[in-house]
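Shown next as structure tokens: one chain only, the form predicted on its own.
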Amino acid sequence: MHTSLSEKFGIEYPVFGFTPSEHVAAAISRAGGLGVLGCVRFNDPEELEAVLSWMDENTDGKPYGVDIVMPAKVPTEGTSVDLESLIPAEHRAFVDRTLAELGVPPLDSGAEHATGVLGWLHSVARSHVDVALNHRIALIANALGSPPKDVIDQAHEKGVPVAALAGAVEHARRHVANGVDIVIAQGYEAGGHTGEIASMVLVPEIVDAVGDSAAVLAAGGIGSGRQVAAALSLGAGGVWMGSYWLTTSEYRLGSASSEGPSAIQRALLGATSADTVRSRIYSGKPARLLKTKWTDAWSKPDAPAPLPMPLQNLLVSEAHQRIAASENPDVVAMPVGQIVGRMNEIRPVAEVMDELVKGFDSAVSRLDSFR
């Protein structure tokens, strides 16, 4: 399992692993892939600074990247009070009522909790870029398409390539025109923000559209070596995997605890590939989530329409914290792809990577037998 992207980044396998956990990201890099840390959970640049310093020290000198959430067009951002005033009272009432009906307790008043919309604001994402470029990152990926041109230039000045997700050919062409180096072709079945086209169709379309202008990573529905082989056979130079790392033993946000599976992991372990839903309730943009009592509530006739980004983020920010603190797998609010049906046990990252490589070799051997 070796491609030109493996050589470009100095990694053993062209497996790019997105995760909000620094422990998982570091483990992916140590196992021969490229761990990519999601930065959206960081409100405070100093906290990100500390986490990236930890990454520098815990990746055995191997490369890693960061993932930001930054729209190409700078939105109008007021103060948090200005944004709060734009949220309708009926939306707040619905969230409060739903949490009460689901038995989700309020946050511990004696503990410190995050406020605001975390890294969803453009200004916060820019601070993530500034912090990240002071570390030995090998990649900046943007979950919302092309970053602004000056951010791309800033990364290139530091010798850091830029990747951007694309759910359609026109997105990919726009990324290349903006100077993006790697297009992540993310299919409809992927977790988080997704488009309307499935990976089997999307990946070769984007490969053909960008030609030699940019490398392509395939994302969505990848959780085995066979699927990695399929992605490469479609013309991708590597794979972008996010959901599959959520049930690794290293997955603990801000902690390396080895205690039993979290509520999120218990919910994922029991899910099938049919147990996801694509909705705007998570961020204001279409995103695939695990289907739970929380997502069901938003699909009822009396539920309000989700607000645009970043207002929806602000609306549900505390709700998501309360849900996470409740440790109830029936109500978790978690982006995950349809590959969740294969996520049936808790395993170390190194074991997952080893299985991907062996599965890839087996798939390639099987294809060779057809010659």
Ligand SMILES: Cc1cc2nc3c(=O)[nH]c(=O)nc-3n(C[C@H](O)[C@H](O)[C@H](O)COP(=O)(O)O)c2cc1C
Given for the second form:
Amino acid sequence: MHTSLSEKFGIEYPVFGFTPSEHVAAAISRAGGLGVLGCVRFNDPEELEAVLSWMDENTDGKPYGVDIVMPAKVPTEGTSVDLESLIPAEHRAFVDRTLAELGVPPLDSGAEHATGVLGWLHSVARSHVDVALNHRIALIANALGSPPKDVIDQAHEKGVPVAALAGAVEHARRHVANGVDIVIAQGYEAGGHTGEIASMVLVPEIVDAVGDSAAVLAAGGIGSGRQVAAALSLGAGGVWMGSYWLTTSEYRLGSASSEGPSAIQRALLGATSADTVRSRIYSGKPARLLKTKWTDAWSKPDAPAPLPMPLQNLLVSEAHQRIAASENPDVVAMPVGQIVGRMNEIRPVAEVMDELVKGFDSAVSRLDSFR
Ligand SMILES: Cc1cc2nc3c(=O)[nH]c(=O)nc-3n(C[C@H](O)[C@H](O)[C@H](O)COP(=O)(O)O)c2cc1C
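Switching conditions: you have the form predicted on its own, so give me the form predicted in complex with the ligand.
What follows is the whole complex; the chain from before opens it.
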């Protein structure tokens, strides 16, 4: 499993793993892939600084990357309007009523409440870039558009390549025109924000459109060596996986206990590939989520239409914190892709990587036997 991309990054396998957990990201890099830490959850640059120092120490000198969220088209700040005042009372009442009906308790009144996720604000995402570029990162990836030109230039000045997700061929063309080095062609099956075109169609379309101007990673629905082989057959230089790492033993986010699978993991382990929905309720933009009682409530006839980004983020921010604290697998608000149907046991990252490599080898041998 060697490609020009694995060579460029000095990694054993062209497996790029997006994850919000530093423990998973470090384990992916140690196992021979490139762990990419999602930074959107860090409101405080000092916390990110401490986590990246930990990554520097715990990756055995191997490369890793970071992922930021700088939406290209969403006014994230600078507006004189009080965004909270734009949220209709009907929406707030629906969220309160739904949480009560689902038995999700209020947050502990004594505890200090987080402000909610602010990492999608350009000012906060810029602080992520500033912090990350002082560490030995090998990649900056951006969700929801190309990063602004000065951010791309800032990364390039430090010799760090920039990647961006694309759900359609025109996004890929725009990224290349904006100076992005790696296009992540992410199909409809993927967890999180996703477009309407399946990976099988999208990946070769983007590979052909960008030609030699950028490398392409295939994303969406990858969780086995066979699927890695398929992605490379479609012309990608590597794969970018997100969902599959959520059921690794290193993933401990959102769990109060250090023993056994978290509520989120228990919900994922029981889900089939049919148990996801693509909905705007998570952030205001279409994102694929695990289907739970929370997502079901939003598809009932009495539910209001989700608000545009960033209003929906603001609306559900506290609800997401309450849901996470309740640790109830039936009421989870969690992005995940259709590959969830293959996520049936909790395993260490190294075991997952080993299986990807072995599965890739046997898929390639099988194809070879057809010649
Ligand atoms: C829990 C979760 C959170 C995600 N958050 C982000 C994010 O903050 N930034 C981003 O670029 N992509 C994010 N994604 C998308 C992944 O980067 C990746 O493109 C996607 O998971 C690939 O498809 P797969 O889920 O089928 O592996 C997220 C995906 C998941 C499952």
